[in-house]
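Only one chain is given next, in structure tokens, and it is the form predicted on its own.
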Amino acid sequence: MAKKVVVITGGGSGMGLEAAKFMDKTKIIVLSGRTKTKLEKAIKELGRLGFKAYAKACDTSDRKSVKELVKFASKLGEITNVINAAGVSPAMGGEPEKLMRINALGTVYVDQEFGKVMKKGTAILNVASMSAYQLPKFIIPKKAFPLAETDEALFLKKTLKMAKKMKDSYKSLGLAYGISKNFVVWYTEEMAFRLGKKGIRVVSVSPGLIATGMGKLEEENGGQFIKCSCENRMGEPKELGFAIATIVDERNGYLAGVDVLVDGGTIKGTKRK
């Protein structure tokens, strides 16, 4: 009988390995990044707690990548959990064309490749973000989204056109940032019904401000949405990594399409009196 295998991207850190430590031990676990020397750390650690866990080098926004990713995954069973965490936010920094290239192309590019090989009572989870939410929906060019999967350079034209012009490096980057999770729960939500055919779950999870690097690196800028949480508090990595861990299990078969919004409630307090 096959191995089960899970995939994680962006495992090397963050409630990407948050979520491996809930998985079932009898599964091999692949984390896969780009930084090498954090992967070896997660798969040290892994190791020490009992799983059987291998590093992947993988860019999620080069599709040609993640081939190698689900290539290197296969050969070691039948991949039955995939969980899509590798993203950048705004305080990471860089150019709105990046950012969105690997949190909306990636997405395409990781639910595309795995969806191939994934068989009936398998599920592929999606990392978004609340700011998904925070958006007025005349901002969100939903029209443009269908082009990510017909033509990926006018995808990020019309996706990027108003991030663009904004001359905030900070707000350039939290618009694209908005922008490119909420194409995240959009093709989530598309790629369910496509691969549910198949019996392949496909579901989003949207996390409020976690405290990872990342998200501490958000707190200088975002805070302010703390005091909207119901408990007025950050999300702990630990906390995001079961929700994760149970929502991609096989028992949870009937949870598809849809986005959890794991926020602590900030969202619902934003919209309070």
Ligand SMILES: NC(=O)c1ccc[n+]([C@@H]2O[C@H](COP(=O)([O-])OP(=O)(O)OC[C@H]3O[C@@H](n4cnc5c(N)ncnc54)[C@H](OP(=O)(O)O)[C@@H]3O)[C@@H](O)[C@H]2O)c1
Given for the second form:
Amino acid sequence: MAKKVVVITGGGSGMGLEAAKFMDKTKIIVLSGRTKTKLEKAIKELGRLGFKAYAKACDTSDRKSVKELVKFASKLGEITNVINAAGVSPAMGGEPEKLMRINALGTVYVDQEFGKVMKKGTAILNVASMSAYQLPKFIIPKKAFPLAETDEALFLKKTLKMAKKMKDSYKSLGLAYGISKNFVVWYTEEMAFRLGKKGIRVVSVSPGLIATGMGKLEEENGGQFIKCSCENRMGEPKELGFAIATIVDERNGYLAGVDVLVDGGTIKGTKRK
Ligand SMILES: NC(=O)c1ccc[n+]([C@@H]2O[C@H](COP(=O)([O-])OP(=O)(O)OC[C@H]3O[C@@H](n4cnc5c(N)ncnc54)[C@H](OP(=O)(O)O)[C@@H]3O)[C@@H](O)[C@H]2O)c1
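Same protein, different state: after the form predicted on its own, show the form predicted together with this ligand.
To see the whole picture, the full complex is given below, headed by that same chain.
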């Protein structure tokens, strides 16, 4: 029987790496991301814990690179779980377009390319964010979302129109981030119905503020929301890792087409005020 393979994009750190630690040790783990040194360190850590793990560099905003990742993982066995945790956040800086390419178009490439080879009984999980729930509805360019599959240039133009007008760089990236993660939630539902026909479950998870490297960078601005959560604290990376690992587990076979908000009640809390 072919070995089962778990692929984790953005798996070299944060909640992607934590999710790997909750996987069944009979499965082969493939960690991917752009920084090879980070991946090598992470697979050594998994090796010490008794996992068979491989590192494969991949930039999810490049479809060719995603195709290479699919090829690499397919050679190891049957891909049963894909955790798409690759993403960048506003405090990391850079251009809104780059952020949108990674968070939104990267999700399209990962879901489409893995969806081609995965079989019945498997699962794809996309990591969105509670930011997807924090924008007023009228700001979200939902009508432009389907363009991600047909006209990328127009998709980027329409989804980034407002962000590009903003003078404050952090606010501009913050708006692009919220829209990109709202897209991830929307696209997950689209793909769940499409790939559901093949028996592939597609689900998204929207974390609240989590104490990963990224979360700590966002704490200065996003920290104001901690007090709205039920527990008045940030989430632990391993808590998200456990949530993600259980959601993609085969035993969770009826969980599909939804976004699971793992935010300690933060979004509920902001609406209670
Ligand atoms: N931490 C939070 O508070 C929080 C809250 C809501 C949502 N999220 C989401 O959760 C996911 C995981 O984030 P994290 O908190 O675990 O932070 P993290 O440790 O920074 O993990 C993100 C990973 O994505 C990788 N990555 C970034 N761009 C990539 C690309 N183009 N192709 C492939 N890999 C890429 C990074 O590695 P390289 O740079 O080496 O590629 C990094 O290992 C992200 O999608 C993030 O937006 C986080």
